[in-house]
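Single chain ahead, written as structure tokens, the form predicted on its own.
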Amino acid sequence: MSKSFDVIVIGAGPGGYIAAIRAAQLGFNVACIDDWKNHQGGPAPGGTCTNVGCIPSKALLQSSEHYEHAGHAFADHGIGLKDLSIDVAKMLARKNQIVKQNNDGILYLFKKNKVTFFHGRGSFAGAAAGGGFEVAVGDEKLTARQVVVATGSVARALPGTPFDEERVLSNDGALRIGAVPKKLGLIGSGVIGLEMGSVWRRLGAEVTVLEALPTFLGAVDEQIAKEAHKAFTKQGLKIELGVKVGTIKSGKAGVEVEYTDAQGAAHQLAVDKLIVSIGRVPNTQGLNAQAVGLALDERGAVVVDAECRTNLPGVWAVGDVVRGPMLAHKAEEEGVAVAERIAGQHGHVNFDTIPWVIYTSPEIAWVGQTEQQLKAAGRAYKAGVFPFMANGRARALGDTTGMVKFLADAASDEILGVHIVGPMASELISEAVVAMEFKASAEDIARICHAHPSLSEATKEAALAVDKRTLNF
């Protein structure tokens, strides 16, 4: 006999577990299914983000940043250290503990909100006899009239070079490297590649990045990307642009990568470990979409409309498994919106104000349009830039790399985009998101009192710069 629910959510990543909790808050009887396992084989809800993505990578980034500060920056503060060392096993253990805390936190939230959790792979089993859909999880059958697909994404491998997670690594293997490699290769200069490259570079690895595109961080505002490239190169990351990767050979001695540079010259790169970071693909394998006729596109993504409805009445999809940016916070917003739409409310997600962050050092964050996008659209705009080297708090921190950049409409002064490279950019961008959500002008931010001394003053000064009236630069 099947168990009946109002809503079944398949997947407990950021989109899935948030959708389940919000639906339960709205009075529905909710089940959430997820098959992630911890090292002991127990449930590990949270998806890629919690288990092998956002959370563990930030833990390692923090550890490696402490190590680098101790080795290079502490002396400037009058702090002397002898015999500095890194215990990679302890660093990884701390990372694993943080992941477990997040896993356990989600299980607690399910219990608190009366969401029934099933540990296993969820898949469509067909139409339910009384209407709705039947979903299988192990030997159990669940039914519901509303189903939310939130199965996330998986790392894309290079053709002919599968991940072995020992020498050829996805984000999963990159988070489990047991010792600092002498030489580390990265294929792709995306978010995951740069963040993991930053971790192991700080700990002593010689890091080479091979990027197929002729430009660095093409989705980022060009001025910001150039500043970031300069900073990363100065730190010791070797970044090769416009390369064409050829044969990759993996053996006990490491990995050899043959590639052609932008000028057509052939090269061989020998590394101990190779991280492949060339994007992610929607995770719909095993969903058994054909059992109910759920439409997928050529990438394997679930086809949805602007409100996350699929071609099947009562079936929704959110997060990485659908169109749009593969960002945890985008998935969360869609999860809330879908739960509210199921309840007859008007859930809303504004794709124009979704922030992006790369947690390198310096951090990179942005929201809205880039200068190159505005030029391509032929839109008249004004730009304002303020460097962190002119910010008192940044000087006190000893981290003055980067800038804040505002882009505003030339006539109305409405903020069209804000781009930051520098200290705590991930936190500073939130002010810009709020401002853009409320259709603020650059002058609005320029006239708001910001605490002194604070990094946020750079935001105010960049807004002032739009009207060419900075006060401290």
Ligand code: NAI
Second form
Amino acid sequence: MSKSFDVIVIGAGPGGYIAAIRAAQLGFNVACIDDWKNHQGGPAPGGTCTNVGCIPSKALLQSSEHYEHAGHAFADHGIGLKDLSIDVAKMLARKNQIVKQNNDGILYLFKKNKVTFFHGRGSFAGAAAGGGFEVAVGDEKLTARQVVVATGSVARALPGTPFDEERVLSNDGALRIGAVPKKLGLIGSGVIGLEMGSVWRRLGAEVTVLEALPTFLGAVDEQIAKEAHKAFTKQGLKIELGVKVGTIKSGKAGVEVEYTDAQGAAHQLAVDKLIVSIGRVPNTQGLNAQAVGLALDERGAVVVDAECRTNLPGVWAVGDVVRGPMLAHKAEEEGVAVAERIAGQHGHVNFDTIPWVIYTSPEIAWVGQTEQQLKAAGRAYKAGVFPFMANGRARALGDTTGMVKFLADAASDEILGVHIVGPMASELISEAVVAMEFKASAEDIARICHAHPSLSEATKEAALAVDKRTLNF
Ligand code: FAD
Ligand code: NAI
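The form predicted on its own done, now the form predicted together with the named molecule:
Then the entire complex follows, led off by the chain already shown.
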């Protein structure tokens, strides 16, 4: 006997659990299926983001930043510390506790919103007798006319070098290294490479990052990327660009990576641990997509239109398993929009105003177009930059690296992009997102009163800089 629902959501990451809650808010009878297990084998909803992504990485970034401040910045404040040490086991236990709070929070939200949760792998079983689809989870069969696929993504391995999570690590292993490695290698200087590299460098590891591309953070505004590269290099992060990774040998003594540098010279890098962070791939394994003829592309992503509709009427897909940036907030927005479309409303996701944040120190955040994109498009623009060096709050914080940069249309002054490298960029970027959503001009921001002293004054000043009239620089 199958259990009947209005909507079945497969996957309880940020895309899935938010879709389920929004659909329940809209009055639907909703089931959400997720297979993630905690250490006891129990349910751990929240997906990659909660279990091995956004949340645990930010917990470790915070712990390691405290350690670095205690070791290097406290003295400037007149604070003396003797015998500074790091208890990695305790740091990891704190991180695990934060993950568990988030898992429990989602289970609570499901109860509160009357979403029926199933722990196990959901797979399409075929068409339901009365219309819609049948989805199997363990021994149970669920049916619904609307199914939302939110099965996320998994780390991409280097061909011939599978993750063993002992020495060759994906994001999963990278977040539970039990002791600070003496030497840590990372392949890929993308978001994970920089965040995880920062964590273990701050704790004392000698970190080398090998990146295939000749440019550092190619998707980031060039001026911002250059500033960030300078800061990371000064901190001691060794980033080699334009390398070609060859054979990787892993044994008891560690990992040996053969590579050629940008000039073609051969090298060997010996490390205790190697994190491979070369991107992620959509996860449709176990979904049994073929049972219903759900179309996947060559990368295994579910093919969707601009509104997350698949080739099957009544089946939708959101988040990392579909095209677009692999970001938790993008997945959430798509989840909400799909639930609203199912209810006949006009859910909407604006891809032009999705913010990006890299939680290193300095943080890097941006929204909209980069200077190089505007140049390539032949768009006439004005730029305004304000350095944190000239911001009083940044000086008081002792964190003056970086800048805020505005790009605005040359004629209309509409904001086209905002790029920040510096303290609390992750929080500052929200103002720019709001401004762009409301199609604000740089002058709009320049005319708004910002609290003093605050980092946000740098945002106002960068907007003033577009019109070449900064007040404090
Ligand atoms: P996921 O979070 O991957 O969730 C999918 C869920 O579905 C999982 O629980 C999976 O087990 C389950 N599942 C899969 N198949 C089935 C099935 N057949 N049946 C039942 N369940 C199934 N993004 C940010 O925006 N900010 C960050 O700071 C950030 N940091 C990150 C740090 C790291 C180290 C990593 C790896 C990623 C980070 N991301 C970050 C990206 C973010 O985690 C993803 O974009 C986000 O989790 C995608 O959400 P999702 O719901 O699409 O998929
Ligand atoms: P990424 O796409 O950010 O970076 C991968 C890097 O690896 C690229 O620079 C690429 O050129 C390089 N690369 C690819 N193949 C290589 C090879 N063979 N040798 C050397 N370098 C190679 O991917 P990453 O860091 O794995 O993260 C995956 C995704 O997870 C991100 O794109 C992002 O969507 C998400 N994420 C988001 C975070 C955030 O929002 N703060 C944090 C961490 C992850």
